[in-house]
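To begin, one chain is listed below as C-alpha cells, in the form predicted alone.
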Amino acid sequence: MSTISQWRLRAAFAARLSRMYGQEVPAYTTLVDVSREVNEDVLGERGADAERLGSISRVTAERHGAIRVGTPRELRQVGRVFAALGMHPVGFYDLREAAASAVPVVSTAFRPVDGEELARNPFRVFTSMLTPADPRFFDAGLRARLEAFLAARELFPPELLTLADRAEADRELPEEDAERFLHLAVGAFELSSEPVDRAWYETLERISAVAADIGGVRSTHINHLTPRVLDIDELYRRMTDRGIEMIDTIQGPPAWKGPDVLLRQTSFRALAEPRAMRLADGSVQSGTLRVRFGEVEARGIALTRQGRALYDQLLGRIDEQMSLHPAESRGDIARGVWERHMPGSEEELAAQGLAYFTYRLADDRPRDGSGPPAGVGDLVRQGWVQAEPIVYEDFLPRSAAGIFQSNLSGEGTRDNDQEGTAYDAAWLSGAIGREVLDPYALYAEQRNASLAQVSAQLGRAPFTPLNPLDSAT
C-alpha cells in the first residue's frame, strides 16, 4: 500500500481546509480569486523580481489559518494534529498586551521550520489560547464557570489524535489512514451546527468577543484562512471595488519604495453568519454571530533582533506623530517615518545587520586570480557572493491584535487595576508539551548554514563575526 508523506498531508490538509472554508464563507473564495489575479498581474509586470521572496507557485499555494482553543489540554492536542503535518510551534505572542481592547489570549504559530519543507508547502496556523486565569478579564466566579465549561468539551476525537501520533512517529501514513486523518482533521475545524447557549455566549461577549468565540461554544472552527498576495494595496482596492467591506487599514509596515520587511495584513470585515441560538427556556431561535473574516497578507524580509528593534521604534514614532497631527493620514505619516529612518535597499539592510539573508557564490564572481576578501559584506560588494533575502514566516502581535480588534463587535472590558497573569514562551512550551521555537534562531540557522557552505566552497575558514551582519541574530 502506498504511503503519504507529512508534507503531502500538510498540502492536502491546507487545500481541503481552503475548500471547506470557501463553502462556509463565500467571500473568502472571492479573496482567493482576487489574490490570484493580482499575483498574475504583478508577475507580468515585474518578472523574476516578483519571485524574490518565493516562487509564484509557492505564493499561490500559500495559506495561513487561525484557530482558537481554550485550555492547555486543547493546545497540546492541536499540537499533536499539526505535528502530524510536520508543523512545529514557533514564536510566542501575547495579544493581551498588544491590543487596546480586550483580547485575552496568548498565541503561537505552528509551521514547518526546514527550508525545504517551507518551499514545498509553507502552511502555518496562528493558534491562540484563552487566558481564564487573568483577573483583568475574568473574576473568580466567571473563571470557575468558564474552566468547567471548557473541561467538559472535546474538540478532537481520539481517533484523530491516534492517527496524528502515528503520522508524527512514522513521518507518513498509509493512504487509507491518511484519508481518514484528513477527513477527521478538516471536520474538527468546521463550523458546528449545534445551537449556541445565548445567555452564556453573551456573558462572555461582554468581557471579550474573542473569549465568547472560544469559550461560548462546544467546538472550535477555522477563524480565518489567509492567502498571500504580492501587492496588498492593489488587492485592497480591487476588493473594495467589488463591494466587499474591508477593515479600515492595512496592518504592519507602510507601502513605500524601499524593501518590504516583515508582514503586511488586512481583511474583509467579519460577516454576520446565521447560527442557531438556544434560549433559557430550551427553545431554539435563529440568530447571527460576527466572528469570522477573510484575511490576506503580503510577506517581506525577515528582520534580525536589531532590525525588529528599529521596526518597533518606528512604530512608536508613528504613534507619536499621529498624536501630534491627528488629522493627517496614518499611512502618509508612516511612509515619511520609514523614508527617514528605514534603510532603502536590501544592501543597506544587510550591511547594517538588520535583516536575514542567505548567501551563495555568484556565477560571475571574479576570475582574475585575486583572492576573496575576508568579510561577508566585502564578498557581496565585490561580486563574489550573492545575498538572497529570507522571507518572514512569522507574525506580528500588534498587527494580529489590530486585525482582531477591527473585526470585533465591541471593545469588551478589562480591569487594569488588577495585575495580569504572566505567560511567556517557556510557560507555553510546557502547556503544549513541545518546545516553542525561537524564530530568530531559525532564521540565523538558515543564514549561518549558507555562510558555512560559502566558506567551504572558497576553501577558507568559517566566517567569524567581523561586522554587524555576522553577529546579528
Second form
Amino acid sequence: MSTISQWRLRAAFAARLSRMYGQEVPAYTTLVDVSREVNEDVLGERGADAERLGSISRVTAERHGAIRVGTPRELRQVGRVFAALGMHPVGFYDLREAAASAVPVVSTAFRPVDGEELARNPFRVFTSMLTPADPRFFDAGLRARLEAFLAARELFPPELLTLADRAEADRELPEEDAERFLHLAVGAFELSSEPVDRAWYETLERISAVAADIGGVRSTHINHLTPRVLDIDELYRRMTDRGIEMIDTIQGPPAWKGPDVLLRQTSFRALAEPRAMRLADGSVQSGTLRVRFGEVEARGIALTRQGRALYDQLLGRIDEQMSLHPAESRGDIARGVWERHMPGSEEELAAQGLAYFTYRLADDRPRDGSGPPAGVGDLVRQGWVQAEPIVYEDFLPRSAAGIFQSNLSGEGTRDNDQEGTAYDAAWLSGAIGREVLDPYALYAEQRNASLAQVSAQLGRAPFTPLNPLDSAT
Ligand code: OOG
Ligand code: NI
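Counterpart to the form predicted alone, namely the form predicted together with ligand OOG:
What follows is the whole complex; the chain from before opens it.
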C-alpha cells in the first residue's frame, strides 16, 4: 500500500482546512479569490521579481491558521498533531504585554523549519494558550472554575493522537491511516454545534472576549485562515471596493518604495455566526457570536536581531509622531519614518547586517583567472556570489495583538496593579514538552549552510559572517 509523507499530509491538511473554513465562513473564500487575482496580476506585471520571496505555487498554497487552547495539556496534544505534519513550535509571543486590552494568552507558531519543507508547503498555525493563572485577568474563584471546566473537556480524540504519534515517528502514514488522520484532524478544528452555556460564556466575556472564545466552550476551532498576497495595498483596495469592511489599518511596516521586511497584515472584522445557546433554565435558543474573521498577509525579508531592534524602534517613532500629529494618517507618518531610517535596498540591509540572506555561486562569476575576494560583501559586489533574501516565516506580537484587539467585542478588564505571571520560551517549551525554537537561530542556520556551501565550492575556508554582531544568531 502506498504511504503519504509528512509534507503531503501537511499540504492536504491545509487544503482540507481551507475547504472546511470556506464553507463555514464564505467571506474567507472571497478573500482567497481576491488574493489569487492580485497575485496573478503582480506576477504578470513584475515577472520573476514577484517570486523573489517564494515561488508563485508556494505563495498560492500558502496559509496560516490561528487556534486557541486552554491548558498546557491541550497544547501538548496540539503539538503532537502538528508534529505529525512536520510542524514545530517556533517563537514565543506574549500577547498579554503586546495588547492594551485584555488578551490573556501566550503563543507560539507551529511551522516547518527547514528550507526544503518550507518550499514544499509552509503551512503554519499561530497557537495561543490561555493564562488563567494571571491575576491581572482572573481572580482565584474564576481561575478555579475555569481550570475545572478546561480539565473536563477533550479537544482531540485519542485515535487522532495515536495516529499523530505514528506519523511523527515514521514521518509518513499508510494511505488509509492518513485519510483517517486527516478526517479527524480537520474535524477537531470545526466549529462545534454543541450549545454554548450562555451565562458561563458571558462571565468570561466580561473579562476578555478571547477568554470566552477559549474557555467558554467545550471544543476548539480554527479562528482564521490567512492567505498570502503579493500586494496587500491593492488587495485592501479591491476588498473595500467589493463592500467588505476591513479594519482601519494594515498592521506592520508601511507601504514604501524600499524592500518589504517582516510581515504586513490586515483583516476584516469578525462576522456574526449563528451559535446555539443554552440558557439558565436549560432551554436552547439560537444566538450569534462574533469570533471568526478573515485576515490576509504579505511577507517580506526576515530581519536579524539588529534589524528587528530597528523595526521596533521605528514603530516607537511612529507612535510618537502619531501623538504629535493626530490628524495625519498613520500610513503617511510611517512611510516618512521608513524613508528616513530604513535602508532603501537589499544591499544596504545586508551590508548593515539587518536582514537574512542565503548565498549561492553566481553562474556568470568572473572567469578571468582572478581569485575570489575574502569577504562575503566583496564576493557579492564583484559578482562571484548572489544574495537571495530569506522570507520571514514568523509573526509579530504587536500585529498579532492588533489583530486580536480589532476583533474583540469589548475591551474586557485587566487589573494592572497586580503582578502578571511570568512566562517565557523556556516555560512554554516545558508546557508543550517540545523545545520552542528560536526563529533567529533558524534563519541564521539557513544563511550559514548556504555560506558553507559557497566556501566549499570555491575551495575556501568558511566565511566569517557579514556582521560580527550577528555571528551567533
Ligand atoms: C491569533 C492572532 C494572531 C496573526 O496573524 O498575527 C495572528 C488569534 O486571533 O488567535 O494570527
Ligand atoms: Ni493571523
